[in-house]
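The chain below stands alone, shown as structure tokens; this is the form predicted alone.
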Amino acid sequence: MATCNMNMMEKLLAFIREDDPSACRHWFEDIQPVDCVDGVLTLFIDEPVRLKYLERCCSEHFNKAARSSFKGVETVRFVDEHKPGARLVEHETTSGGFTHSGFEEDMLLSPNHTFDNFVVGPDNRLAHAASVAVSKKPALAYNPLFIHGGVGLGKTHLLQAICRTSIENHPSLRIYYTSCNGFMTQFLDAVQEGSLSSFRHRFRSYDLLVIDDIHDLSKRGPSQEEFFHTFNSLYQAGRQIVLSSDAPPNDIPDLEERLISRFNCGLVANIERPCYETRVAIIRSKARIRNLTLPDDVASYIAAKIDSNIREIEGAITKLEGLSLINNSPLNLALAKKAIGEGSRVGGENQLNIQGIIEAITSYFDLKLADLLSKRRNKSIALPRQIGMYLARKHTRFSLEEIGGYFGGRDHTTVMHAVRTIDQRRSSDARLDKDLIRLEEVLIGNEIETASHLV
């Protein structure tokens, strides 16, 4: 088999989707078959970050798919030249320490971590804007740029997006991205091998140095000392430094004061947990990357159910996709409930209670979750929404701001108004009072699934 056509890619991708749907990415469709000679199927991709990702992370998936789909094919190789017999990408370093593709051999970036795929909301707007500015004008916008926030909120995404955009906009820049542990490991290896001079020359000659999880420097005396001098060297030379951490500089335990001072001398930007509307947008973006189309009520359900971090959202989407393939069923709300679990706990018992209130309201009033949490104000939706806020305030310990966040990102004054309105109407509206009594019986009895039968 020496000739190839796009039907081959369709067969390969169909196999991978069935074998391991979590491995699929929407940009796999950009891969083109080149030829098949001596049992080797050659595939072309012209984007260097994607090429390296395929070589590092996807070879096993594609090899398995090729062997299962085509007789005589034993292996797959990825190339960057669209012609028969194209060579494999050889990561030969130049005098500047870079491969011909523009970045170092050990620097792996996710093809999904781009600014286009990053969902901007009120909780991450500053960090995003600063990251874009740095990628456009390294060392001229914010230096250093220090991004902090909880686990799974998008720090790594922004750091890698800075690298991706900088590679595209400034191909001559020497760029390096690594984790703090990666920096420390290379430092300790250099100490053991007696090659500190080479290590220092490498790290102090980058134009853009990006270090993820810098909080791991905590309690690492020699590594802190080395990074201090690396930081100084780069900063004094006008080179860009970007750092991320789970905590702001002053809250990183056992970090030397001189490092805290330097981390604070640029822009320190926080990323907070995304609000409901941002979570819905994130879910849609993550699904789109996987070539999935989620109904509005499914995206709304996942966003209401999982509010801790983006990685848990990705896990829920992966599970939902897997169940859909296994059961040969469409992506719908019933499947989403099965994938995530009706009674799953998301960050504590109070959050389970407030989610139970939302589910009871939608079931009792026969509403779509997306409508309940939307900006629509017609009476058939606004009243149930106010009832939900009233019950959340009465039966949970959440603040007004937190309750508003669960009900579509509303502010605390909206929640206060809802609570006052329902409290005042309850004494004069017998039907409303009866509805509230029934809903409270359902919630206390934990019988949400039967709420619809009470109407």
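Think of the rigid core as the biggest set of C-alphas that the two forms share within 1.5 Å after superposition. Numbering follows the first chain given and starts at 1. Worth saying up front: this structure is predicted, and the values here are computed from it rather than measured. What changes on going to the form predicted together with ligand ADP:
- Core-superposed comparison between these two forms: the C-alpha position of Ala382 differs by no less than 2 Å.
- For Ser233, a C-alpha deviation below 2 angstroms is recorded between these two forms after rigid-core alignment.
- Once the rigid core is used as the reference frame, the Cα position of Glu74 differs between these two forms by 2 Å or more.
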Second form
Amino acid sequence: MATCNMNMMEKLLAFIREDDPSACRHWFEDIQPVDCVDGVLTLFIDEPVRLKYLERCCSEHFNKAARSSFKGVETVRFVDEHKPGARLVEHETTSGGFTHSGFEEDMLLSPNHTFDNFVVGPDNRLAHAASVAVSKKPALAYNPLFIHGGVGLGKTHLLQAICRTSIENHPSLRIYYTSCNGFMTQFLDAVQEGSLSSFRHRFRSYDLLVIDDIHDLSKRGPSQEEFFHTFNSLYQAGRQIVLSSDAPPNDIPDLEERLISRFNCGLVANIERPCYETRVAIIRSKARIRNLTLPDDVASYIAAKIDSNIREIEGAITKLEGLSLINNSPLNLALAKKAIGEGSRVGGENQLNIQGIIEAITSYFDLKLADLLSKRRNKSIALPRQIGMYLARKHTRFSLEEIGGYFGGRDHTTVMHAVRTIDQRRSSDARLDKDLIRLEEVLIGNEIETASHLV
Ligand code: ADP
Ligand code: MG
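Same protein, different condition: the form predicted alone was shown, now please give the form predicted together with ligand ADP.
Full assembly next; the chain just shown is listed first.
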């Protein structure tokens, strides 16, 4: 057996850092080498979520690093028992498909989504406090817990932190996290395979069921029906249910009344867009997680420039990190201005402006601007208006409220309804899809033209 020491780990991590910096996580430093037998290097990590993440997402990086760094080593395996020759942790399932650590095989949580990494501010305080309370006392604090808020504001982060902390606090709890689409797919598969009773048995045996993006349930008749029964069965048995959505229960279009009233019967907590101070704190925290030294003026600059959602803030940090690596220069204000200053695009998406979208719609459908923004509901006007709102939502960073404002002072539920309608119709209506593709070409073409004038 080859001897293992921490130098080995340093070498391995140095290789990964060099090979693909974005794959590195600060907690990789907690990994300990156990032994190296027959070309297999065994590494120990004392945390089920991290172990699973390593197995699912990092094996290739570690294998490559080990092969390149040590002669005779072919693969790396991860274990959670610190014994030489420890069993391969393939998570032999115990009865009911559960692993010894209380959660299921197909459930992947991000190791970064912990309460420790979640920055609390006035905008998310209630949702955070309720999440912590639920993970301390599942089913006794708030049931159901329903968290709603815009895109990229931390809903998934909180839901996953609840799972992770509940596993730590209550190792025997049966926990399952999935997206609403995941639930619906599994349901439809079960219907097709004729295995509905085992699907029901499984979903009704969880102690903590966490379903992300429950607004996707709208209009899905049979799935909604199934979810309703799953919900009732868990609720009546005193099990904890946690849900997230992009809108409060009453504003989810096409949701049955009986589900709305169930969602409202526990705690409904909103996450608002983060204020400036919260954004600065989040930027600092993200930099710390990535081992980046970010001067205060850079953090303030990013926070001032990006006020919509945290995913974009992360995109800006990634872009900045990349620029600093390419240019071999420190992360400073000049670089930040280059990365996210005027005329640059964060996240690489085509950020169009709403005015341009409105112009493209009126000219494409040959409409008067006054009609497009009016209260008229004739189909020939209402459809182009919905398309405009859909494109604005897809290609700009404006909130539902703001988009509603641009399109003749409509409220956010109207915009949300428009976005969903077009999104759903697009897949089944070839003509609409063609119109959208043409409009997107026009818009993106204009944008490239404008950008080339700026350079
Ligand atoms: P949502 O599910 O609401 O669309 P996510 O939970 O996926 O948003 O959050 C987007 C990103 O922003 C994630 O990487 C998450 O870790 C981060 N994030 C969101 N809110 C916070 C916060 N308060 N503190 C730290 N990171 C956050
Ligand atoms: Mg999410």
